[in-house]
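In structure tokens, the next block holds one chain alone, the form predicted on its own.
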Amino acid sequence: MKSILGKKVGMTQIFNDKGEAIPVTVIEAGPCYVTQVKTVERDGYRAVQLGFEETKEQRLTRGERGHLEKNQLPPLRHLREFRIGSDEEVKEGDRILVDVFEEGDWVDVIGVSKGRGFAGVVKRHGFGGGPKTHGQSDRQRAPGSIGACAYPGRVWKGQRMAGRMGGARVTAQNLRVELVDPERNLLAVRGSVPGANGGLVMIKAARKSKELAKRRGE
């Protein structure tokens, strides 16, 4: 099963054999524990629940402690669920380490983006704003017209306007694994991943990788 939970450490760069600098994000991935396995017969679908980052017992509710103690697991701060295929066999209590990935693998990384607060349309949606000259005094970063006159007589649903930005679940797709360090539980993927340093991320095998498309004949 190529799925794991981790914590974003930060960005740096590494050099490949050709001497090229590659920007990477370092993730502290695992160790994780299989806290629950869901089956088609009981739950209607196949999935595995992973737990990550040991914490103090008093920081968990009684229900959470009982859920983990059922498999003699330590108190874990984060619990997240991953879908698995019918050919993947996982048992409750198993330990998942970063070495489930190898250099050259393609992964999707899911995290919560940085919260930006209330933002205008230029920052939030990339609007061009109003004219920079010809006497304008307060229209430079304004949204402009948000609707027509007679029809539909209201603002269209989904109209891009100012509002709260960030703090949403985001998936960065098709990131190449550039480094795996099992001794320090570190994983480095090319490019950036969502969220702030120290934020929780979910890492799983890419759904749209080029290698997967070749195997499917696409």
Contents of the next structure:
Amino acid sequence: MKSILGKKVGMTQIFNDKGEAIPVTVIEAGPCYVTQVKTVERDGYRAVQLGFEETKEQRLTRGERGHLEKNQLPPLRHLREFRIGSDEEVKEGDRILVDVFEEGDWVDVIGVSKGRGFAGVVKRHGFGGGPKTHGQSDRQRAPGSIGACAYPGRVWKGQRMAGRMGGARVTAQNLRVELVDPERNLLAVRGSVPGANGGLVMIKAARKSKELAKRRGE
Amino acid sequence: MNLIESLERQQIEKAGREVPDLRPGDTVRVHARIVEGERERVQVFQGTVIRLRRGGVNANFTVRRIASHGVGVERSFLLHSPRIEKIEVLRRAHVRRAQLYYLRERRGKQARLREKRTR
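Having seen the form predicted on its own, please provide the structure of the form predicted together with the partner chain.
Whole complex next, starting from this chain.
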């Protein structure tokens, strides 16, 4: 099963065999435990719930403790669910380590993006803002017109405006696994990954990888 | 030592090449490996180090040389790149700043640097 939970460590670069410098994000992934298996019969869909990062028992609620004790698992800080295919065999209590991935795999990484607070339209939607010169004042980062006149006589739904930005679930698709270090539970994927350093990330096999598409086409 | 640092150190060690103590103003000869399709060859680039940036595996430096017809050519290298075979320091100059961008506006005699005498 190619899914794991991890913590974003930060970015650096590594050299590959060709001597090229590859930008990578380092993720401390696993060890994870299978805390629950959801089945079609009981839950209506197939999924596994993974737990990550051991913590103090007192940090968990009694409900959480009971849930984990069912499978004699240590107290875990994070629990997340991954859908699995019907051919994948897992049972509760299994340990999942980084070695489920290998160099060259294509993965999707899901995280929570950095919160930007109440952001204007230039930052949030990439608007151009107004002119800087020719007698303009207070217009540099203004949104401009937000609609027409008598028709429609209102602002269209979905009109892009200022507001809360970031802090949302974001998926970075099709990142190549560049390095796996089972000894230190480290994983390095090419490119950037959503969220701040130290944030929780979910890693799973890429949904739209070219290899997968090729295999389906055959 | 944090994880990123230790990973970077590992990368540097993997290159396994001796890294000379470079300074801005040094005249160096960089032996760079160049891949042309199938073939691989070593090209030598000789000039003055006008900039040096530290920072783990990403440490890099820029070398400036005067090519034919007095045209200045600058090339940047990653200090720890496996594509660099060897870096020779030929001469060390006395300079008073970290970035020698002022050399770009000078040519001929004005672009000379005073050699640093070491005991």
